[in-house]
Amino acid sequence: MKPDFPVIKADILIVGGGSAGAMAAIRAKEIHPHQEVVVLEKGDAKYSGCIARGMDALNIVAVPGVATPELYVESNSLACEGIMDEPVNYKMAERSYELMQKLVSWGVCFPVDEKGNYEILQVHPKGRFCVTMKEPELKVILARRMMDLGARVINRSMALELIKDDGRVCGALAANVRTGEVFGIQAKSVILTAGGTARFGLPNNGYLYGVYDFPGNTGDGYCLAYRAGAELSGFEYTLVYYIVKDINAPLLYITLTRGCHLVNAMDERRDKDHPSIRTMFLEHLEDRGPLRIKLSHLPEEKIREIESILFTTERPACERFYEGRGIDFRSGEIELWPTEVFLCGGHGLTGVRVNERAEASVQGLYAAGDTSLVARGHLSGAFVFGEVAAENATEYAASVPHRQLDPQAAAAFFDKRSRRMGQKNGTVTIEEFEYKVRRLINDYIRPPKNEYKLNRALWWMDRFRRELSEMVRVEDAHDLFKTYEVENIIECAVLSATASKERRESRWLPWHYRSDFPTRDDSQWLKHIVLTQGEPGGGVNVTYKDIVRMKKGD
């Protein structure tokens, strides 16, 4: 029987609504105000994405006079330890200030001093790029912008699958997250801005959504965009943070750069060292962590500053934590350790492969934010390119015309959540079934990697798929919805397996630590592993691509 659903039209569809999704949908409408511009966003715009109220710096800007974009193409690519093509951070740097003096006539706050001078702060290998900001309302900013201009965003509601037509993407079937109710969108363009995996490896503390990043980031983007042919790569960079204990917060550069000490368990000072993530996580496995950070000594006004970023711009959920657990930054100290493992765009290297018009390797298809691999383009990358992803897809969408949603593709897709919805009586609920799923991504996939482990990983992810559709219980929209989330954890899991294993050196340390290949070889790996999906049955297809170099003359 041929399936029954309501169809909306769009000239751009935009999946996900945070940091890149309403920069996309902002732009979009500026360049073509009567274009139709329909935005899913799985939470509530308002407050959702990986900034879900503020931030206190945009990482990435090349602000005249101080850097230039080809300083920042050169420190990155160090920092990236060469696994960088060079056009694409070329162009978020080179972009990177006029944004940012964008966001100033918005409204948003970048301190500066009594000469008129930004704060900037050296958190690169080479040059000054991370201006502070403070702004507790940048993301109702965004989000009061993008809809003002007329955007329409869909809340509550999670894109399942990219439907083609003659090699080009031409839509998507999508569902509320609450009802379960299916609907599709006819597009001329997509723009995949639905952040990474931070749903990925099980926190400590065991709790399913205590997640660094937004816990609805599962991968959804990435799994998309696999699923419609597009290229992938840098799934073997599997981040490990190394943060506040249990709320997995941000706290390191904010009280850093403002004279807190840093102690390990021997109490010896760390904070001289200026350490990175990376340096603070090698010292915890060498049994030297954890280390806290002590604010005791600083005088009550710099610690007022330190709560008001924290406790407003930041994470406002930061002060009911530190209440809870009886911390008072004025005689206390705060105790770090890593995080659980997730795949990340923008603070690291994983992603589809866009080039400089952020166009992916599929007819129709765009990619930003941490969806897309702009190497460790953070904040800024987001920014910059859900720009420029809208003003290539607004060319792309003026130039061809709507297609109809494939029937045959509609139909499988509603057999397969027939089916699925028809597992009421499976003995495993779903929150269980995730539970087990992500401790064993950790068991397996969390650096260090070797080969044993990344093929039980491959043998765990391959029995889970079974499971999924046969032991699982399904009773309502809500379990089902999880479903489809716990399926893209599993992709992402198997994506990030196979490219881990393929990448037989260890670079990023520790990200990618091979324990059975301990070191670096540019020889043989300096080059990006390729992914996208091979025939049905036949798994994932691995291929190599060199790395993009700037064109003399650029």
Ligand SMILES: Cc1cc2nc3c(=O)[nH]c(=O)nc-3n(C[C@H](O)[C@H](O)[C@H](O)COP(=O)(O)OP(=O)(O)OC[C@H]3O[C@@H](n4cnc5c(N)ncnc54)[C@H](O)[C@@H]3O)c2cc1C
Second form
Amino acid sequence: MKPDFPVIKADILIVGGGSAGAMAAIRAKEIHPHQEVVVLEKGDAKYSGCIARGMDALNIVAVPGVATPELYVESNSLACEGIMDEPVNYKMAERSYELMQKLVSWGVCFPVDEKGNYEILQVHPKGRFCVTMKEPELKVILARRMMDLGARVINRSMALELIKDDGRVCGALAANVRTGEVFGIQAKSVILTAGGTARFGLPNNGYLYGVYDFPGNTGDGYCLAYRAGAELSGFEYTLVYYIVKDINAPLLYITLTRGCHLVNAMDERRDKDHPSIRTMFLEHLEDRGPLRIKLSHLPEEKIREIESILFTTERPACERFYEGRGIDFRSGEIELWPTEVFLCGGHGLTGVRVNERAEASVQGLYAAGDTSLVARGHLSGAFVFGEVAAENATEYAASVPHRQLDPQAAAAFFDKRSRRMGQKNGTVTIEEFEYKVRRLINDYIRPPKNEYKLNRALWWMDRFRRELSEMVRVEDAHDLFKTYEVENIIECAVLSATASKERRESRWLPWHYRSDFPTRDDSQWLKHIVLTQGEPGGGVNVTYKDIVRMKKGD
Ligand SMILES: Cc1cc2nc3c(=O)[nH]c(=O)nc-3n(C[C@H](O)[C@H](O)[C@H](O)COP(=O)(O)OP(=O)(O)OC[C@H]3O[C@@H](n4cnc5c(N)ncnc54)[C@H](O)[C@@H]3O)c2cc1C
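Could you please show the structure of the form predicted together with the named molecule, as a counterpart to the form predicted alone just displayed?
After this comes the whole thing, all chains and molecules, with the earlier chain placed first.
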């Protein structure tokens, strides 16, 4: 049966045109210029994703003569408190320098001193891996490159469902978020690069979109993979950052590595103690916050340097924010505060489980960046695994034929869509509903956690699933897409509460702090908690997987 909606044919479909997605598209076209590569992007790939414009550092680069991939594996394993697969992280570090040099050849600026040395900072427990980058045009460079190479980028389009045939992923259904038009993509392999769940907990400022990470990331990559049967892990790693109050914008590496002072509420200096997000957040929880960054002692040229990074490379909106608050770095100070709770593979450990070929546990499916579990890989992980995924997805695509998109799956999708569009008389707006869902995530999933709270989270999420299809008002395509996003946020909350309940210990303090199991227990819990979709109507399947070690001689 022929589907009665437009279908695009692709060799590789990439879901999400952010850092990992753009890099995957570029690599796929580099190695096989004639293959058809389609990138679906919810926003506009020119400025979408975590790198809205640029970034101040490539956090993990094993620069020859300074650090090695082996040292990175050792160091990151400490940072992950043992819950890290070694081969995946080794692969990332092994290719990181080559990747950085590729960026240099594209014109990305990594400043060097008069001797030609890069600025490399220590932000990991062992070794120096964080290379300063100064490139406000990074995202534009990537977006332009993928388009110039011939990848077909479809902006303002959200992937809504993966389609499988005979156990392998063979395409997806998607829709234009402005017009609501649905279309299918027949693809031989699919790479998920849709970021993490940025809109998870509610930030203190109460704004739905005032979050640290890119607000278009609503866990869609996790949910697409989960519903297609793939294994997920690390959903108990519930991150809270500690950065600029109210705007939730980054500044720590930029300021603390350039001589700024960090003081707590009692004016005690903390910058000499190698502060981390974790130690600052803990100090805040111990009632010695808020911490503040002081710059007034710095010479004018240092202040200008910091301003130029914060106001161009990071986020131009920062300049307006400080102006609005009347903060001048020469006299004022910057107040820090905990952010909302969020899920992310790049900063944390939440993701689709992949091996060192970026393969998920379902045939034809690959994942990279914050959607995947390349533990704490940051931008380097997104770039390297974007490339790795493209290489292996290309090889796979060359070995299989296209398959028809299953008409039954499409029919079920259209049924659900028309039921949703029929909710014209719902009593609650989708914005009010999202606010409540995320407020309850704050109450019951944000650490500290315990069994009682996590059970309450599961109870509420079950109720929200029903209310989403009964009470929420859907007046137009805009509301419809928000219901899909909130549905994914609810799904992520169920996954997070389930994994958090299962891990009956505390680890990665304070991010998985169980007040009823306050200590770390390596004898029981030095393993992954793996989640897969249960039978229809059933819950989440929970299993354990051992940590994957490097084989001797690797
Ligand atoms: C504020 C901030 C500062 C950072 N600073 C640094 C740094 O200095 N150094 C460093 O190494 N790392 C840094 N990181 C981490 C790094 O940027 C991320 O790990 C990396 O960019 C993640 O890339 P990604 O492709 O997975 O996600 P993103 O770049 O966020 O891309 C995901 C894309 O998927 C799209 N999308 C989502 N759902 C769908 C869907 N259903 N259909 C279609 N498209 C979809 C989104 O619109 C988005 O464009 C920072 C992160 C943040 C948030």
